[in-house]
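Take a look at this one chain, the form predicted on its own, written out in structure tokens.
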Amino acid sequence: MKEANANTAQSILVRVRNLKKYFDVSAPWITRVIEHKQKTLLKAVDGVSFDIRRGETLSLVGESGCGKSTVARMLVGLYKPTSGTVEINGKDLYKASAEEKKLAKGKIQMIFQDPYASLNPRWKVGRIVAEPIKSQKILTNSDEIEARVNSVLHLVNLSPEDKDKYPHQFSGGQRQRISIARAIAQHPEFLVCDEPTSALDVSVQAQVLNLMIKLQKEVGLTYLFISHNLSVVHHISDRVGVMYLGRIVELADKRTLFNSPHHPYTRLLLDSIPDVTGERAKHGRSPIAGEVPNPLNPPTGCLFHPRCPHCMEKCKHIAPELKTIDFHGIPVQVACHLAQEGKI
């Protein structure tokens, strides 16, 4: 047992503790004496934990403010946590020696959202892969830059020639392939991925997942990848995290949590991908209904209780916390209070 439980930490890569990020967005300080008013904080993410193993993709849903986002800035550094600790490959990255957090932040890498605006638009290609290459000294001779930049451009399915053109003469898809080669350049081993495809057209999407599962097998990569498309997660996912205003709700295995969702947030999410056989109707399902509370001033216990069709009073004063339960032999975290005593 105790060998097991080595390896289970051996193969974990990225391990993520109690995280938050806390905004503050007070008025001004004159302000706040004159009218007596307190600090006012946005509670982004408020105490997130989750590991993820070498060579999987964990993915983030949750509608749009739920803090998924926040917690990718935080894990490549662009964000520094308000409390939490983000570990890679057993280093903090936040809490380290300078030559440590060097050496952690140069195997992470994150492809953004919007393949334009990301690239230089003045810079070719060749440059625009060659400089995290060059930034990181990873390579000096400029000989050896090129091979490796004529390599990950392949690799991405482009061709050498390409060097020399600039991001505008390339389509939206080819110009994601070229901020994947930027990415993999430095041969990093963990990818965060925050929604790479939903700029792009649903044929082209499928080419960059394809290549995105392709280039993970070929070159040992690790993903976190953020989105707000289902069928994009079910594409792409290993184990699937829920998010909600600022918390992991639901985390599971990808056929578990699309087959057999426990969270009442999970299930109604499900439901609202559009039904083109109108099965859902004929078994009284139901799509997502009401608004996000507002992040300022959040509900006491629960926070999906104002929305959740099976409310009960525990649920309005008692936050349930993030707990494992077995599912047919299967572990699945889930933070809802029925879910935990087998009652939903």
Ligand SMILES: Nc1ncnc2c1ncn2[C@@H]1O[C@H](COP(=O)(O)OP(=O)(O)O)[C@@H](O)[C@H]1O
The other form holds:
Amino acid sequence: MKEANANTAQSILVRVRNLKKYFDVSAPWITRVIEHKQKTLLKAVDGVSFDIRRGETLSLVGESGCGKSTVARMLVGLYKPTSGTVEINGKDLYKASAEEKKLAKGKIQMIFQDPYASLNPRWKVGRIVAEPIKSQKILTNSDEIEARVNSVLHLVNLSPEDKDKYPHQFSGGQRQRISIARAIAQHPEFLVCDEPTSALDVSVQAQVLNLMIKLQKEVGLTYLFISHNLSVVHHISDRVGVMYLGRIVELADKRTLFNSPHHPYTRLLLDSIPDVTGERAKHGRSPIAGEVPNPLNPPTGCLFHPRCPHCMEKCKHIAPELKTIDFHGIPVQVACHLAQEGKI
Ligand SMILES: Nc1ncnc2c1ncn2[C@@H]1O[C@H](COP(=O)(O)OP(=O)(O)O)[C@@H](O)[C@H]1O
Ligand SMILES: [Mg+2]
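Now the other one: the form predicted in complex with this ligand, given that the block above is the form predicted on its own.
Let's see the whole complex now, leading with the same chain.
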């Protein structure tokens, strides 16, 4: 993307640069010594950079194991990055003072995939939603806390009576709405949503997504939305980043990404959406064979080259960087030699 001028720089809430997370998955020390083995590092996230503008939804999509959740966790402070930076509101999340960190963390909340596991089964809903407000000392007066709990429950279409019920008395979709209420009770600016609808029945997925879209407008939230489901991503996103083996291979506004994918991997993903319109036949695309390589033993050059139908000699040796190309005046970031040379 072009260097942001002063105006656009102001509207960027989250700035991630060259973020990496390597997990040490070595055998125990004694085994390594006996068998003369080296340490083994799993490069779960390997140099990811993106910006999220205030009020927008950026989605990260990609097959299971490509590093989406690891990025999410680094953005909320759950995993310390191996290297790279995460800035929220211009403040480096990992270099901030304890006080600044606490402040920053109140502004960032996360919603997880499993609304069953993320709510304490022994607490009533009223207590679940009130707890972060109390523990963060956002409000101290009990009437005010009660009013805040009522108002966020109302925002997620639950009623004040629901405060006296336990999580198990609700359906999956309702539980996820309780998780959302708990997250927004602290007035966050930035919500990281890791597969928030993946555990839900298809019939309630759209309901929860629409609620999230509504809340974004009403409360003024910024989302990082993570999903392996492209239909869900299409529904909610402004911009979409496609991840493959710990890297972003393409990032563009939703429309351009879905209508004119540049990276062969993005095309593979789009081809895997069940097609009811017959549009697919027109483009003549067909799914590409192969599986995600073992992250412990990644391919050389472009990580996608063993599965790529357009692989050139260069792709086997030189890893393409994520670069911005101009697509009819629209900036598209893509990490593919062919796309960068305008051959795709
Ligand atoms: N705590 C961990 N220790 C070791 N490896 C991990 C850990 N968490 C994730 N991984 C590995 O990192 C890669 C990315 O995982 P993850 O971020 O969960 O992917 P995704 O959310 O896209 O499915 C996977 O290969 C996974 O096995
Ligand atoms: Mg995940």
